[in-house]
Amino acid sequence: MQLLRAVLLRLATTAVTLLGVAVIVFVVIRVVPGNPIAMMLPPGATEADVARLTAQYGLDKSLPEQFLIWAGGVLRGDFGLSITARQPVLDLVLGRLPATLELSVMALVIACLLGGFAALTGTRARGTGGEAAIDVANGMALSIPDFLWGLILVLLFGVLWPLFHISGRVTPSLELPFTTDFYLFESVLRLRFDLWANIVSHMFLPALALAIPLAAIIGQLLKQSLKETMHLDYVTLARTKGYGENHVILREALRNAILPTLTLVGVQFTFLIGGTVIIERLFSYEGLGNLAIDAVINRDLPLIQGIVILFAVIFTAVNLCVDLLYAVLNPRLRHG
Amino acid sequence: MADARGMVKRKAGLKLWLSGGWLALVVLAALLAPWIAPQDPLAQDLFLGRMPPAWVSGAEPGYWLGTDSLGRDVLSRILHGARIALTVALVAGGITCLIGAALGLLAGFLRGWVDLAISRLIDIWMAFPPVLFSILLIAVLGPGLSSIVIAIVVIDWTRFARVVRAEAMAQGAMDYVASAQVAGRGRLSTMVTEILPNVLPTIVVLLTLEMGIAVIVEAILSFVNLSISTDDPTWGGMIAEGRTSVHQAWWVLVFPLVTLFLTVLAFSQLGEGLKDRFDPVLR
């Protein structure tokens, strides 16, 4: 009962947050200078043409009216028409969302692997030079943002030692048999490992750039909690039973040390998704972020609105999931 | 135990010296740029396009780090770029700090509806993808130095507000605050004279980190071509240009990138070093 009330309260505040985001974006982009309608029409269009198109996009009404019309549409799943592409915003956005999701999830997996590896080897080598080296690497990874890592990776593995592709999502000349936009996922399902390798080779560097700062955070926190757990009685007991160091760390300590890290990973995952905007631009990856920057440059108001709202929905959804997961996993809250 | 403490202290000292030293160099470069830059950072010479750095064969004397596609001197542009980077770091970092810390202090100490309103606002802000938000703001405000500063302040105030609010809340629950209240101090006066000095170390650390972030944000905005103007020498603009010609002229990307990397690293290590210094457990 208590849990249900907490969830409902949480959903209500989430709704308020999303409404706030919608209002702010709506107001901000309507102050954008430059008339998008005038940009759409060929030179020599008459005043009447401009007025007709302005009315068609509803831009002649007052701000509150425009907001109500738009919000009403959103609730029915209608985000309006993109001004530059002249297609429904929802179609455009949903077409690009899979690319961004695949990139984010791949980055998250890389971050967990790298961070977990750093924490485990650091714990294994505690008190030695190995631990100090891992601490220094962690500190570096943490202080440099994804944008700079992306540029460094472009230089190292795109130019100096060209192991990976540094632009696009897949080589354009390839024939793609896909019916969905989840290329990476579908290529596995269709057992087309040639395509899969090509896609991974395009995605690896941007995903790694996004992953490095998060990996550092995971490595630091997990190592910290492992270290604390290693002093607990039950771990000492396992050791007196004669288990080796690897068994003690992996089988005994890790299980209890992982909870705080898990919560943090959830929160940090939203930052990672936010980082895709500039990383996609840097690697010319055809995802949501790249679409967003184009939309801003072209003053495509309905499209900008749709994308920002979608990002906000993803962020709040991830946070909500993390809170629920934490409640389920933490025994103290479960039996509260 | 005393030994371990000594080691942490020495490490923190080294961090402070190295990062402080690099930042001092950047400050000197910014101050002296017009006098020490070997060339005019804006002068184009299409006959000198994409000249390699001095130690590579085919270099043009007087252009130590080579030239970009328009024949502009890379070294001179980096030196002049330091002026814009530092201006953004100081002005944007400072204003963000003032506004964010003030709101965080009010929310954390006064609690009640003030806290509720500010916390809700922080929640809404956290639901925006920051890079997209800043690009949107620059599109609205128009390019230019002041727009960049405004965009950074508008987006990053929550970094200060969140942390300072939590600190102020923790401090507010302590006995010394209660005794100040008993002694008849007003709420606001307690906040400024009792709470503020105690959260100041945290604010200073955050400010240092924020300066590094401001430099990066400026570079990102230059990169998507929304920063100042394509002519003005900014590190981000140079990096954007270098990214497009990276296969023909690596030096156009590498040198500004290394400069930006070291500067951002220095700001964050300075913050980390200060944090260790301020930590009462280590002191």
Second form
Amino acid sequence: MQLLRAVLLRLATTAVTLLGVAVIVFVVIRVVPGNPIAMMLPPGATEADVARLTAQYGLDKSLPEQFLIWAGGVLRGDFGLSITARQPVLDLVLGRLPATLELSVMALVIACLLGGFAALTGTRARGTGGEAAIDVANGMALSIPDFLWGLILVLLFGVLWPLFHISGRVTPSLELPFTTDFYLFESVLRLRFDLWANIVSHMFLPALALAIPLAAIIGQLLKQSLKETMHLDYVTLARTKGYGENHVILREALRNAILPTLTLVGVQFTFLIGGTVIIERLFSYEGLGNLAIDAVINRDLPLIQGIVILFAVIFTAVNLCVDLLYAVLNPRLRHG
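Having seen the form predicted together with its partner chain, can you show the form predicted alone?
For this one, just the chain is written down, with no partner chains and no other molecules.
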């Protein structure tokens, strides 16, 4: 019952958060200088043409009226029509979302593997030069932003040693028998491992660029949690029973030390999705981030609003799932 009340409270908070995001974004993008209608028309367009399109997109009304019309459409699943693409915003956003989700999930998996390996290795080598080397590597990985890692990876593995593709999502000449936009997962389900390998080859460098800074954060936090846990009584008891150091770390200390890291991973995953904007542009990856940059450049107001709302929904949904998972894994919260 207590967990149910907590979920209902979080859902109510989520609704208020999404409303606040919608209001702020709606107002901010309309007070920025620039007329999106003027960008749609050729140089010889008349004032009558401008007025016609302005009325067509509802930009001739006051801000409160525009917001109420747009919010009513959103509640019905209608996010409006893109000014530049002349297509429904929802179709455009949902068409690009799978690519960004696959890239983000792959980056998260790489980050967890790299960060977990660094934390476990540093804990196993604590007090030696190996731990100091891992700390230095973590500091270097964290001090370089993801877009700069992207440039480094392009130069290394796209130019000097061309091992991976550095643009696009899949080779255009390949036959794509997909019924969804989740290419990576569907290629596995269809047992088309040739397509899977090609898609991974396109995704690996942008995913690695996103993963390296996050892996450093995960490694630092998990190593610190393990360091604190290694001095607890039940870990000492395991040592007195004759268990080896690897068993003590993996089977005894890791289970409790990983809980704070789990919360961090959930929060950072949402920032990881937001960080795909620059990386997708850098690698010409056909995802939601690339679409967002085009929308901002073209002042496509309905498309910008749809993308921001979708990011907000993902952010709140992931945070809610992480809180629930944390409560399930932590008995003190589940039975408190």
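In this text, the rigid core denotes the largest set of C-alpha atoms whose superposition between the two forms falls within 1.5 Å. Since the model is a prediction, treat every value here as computed from it, not as a measurement. Positions refer to the first chain, counted from 1.
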Rigid core fit then residue 69 CA moved by 2 Å or more between the two forms: no
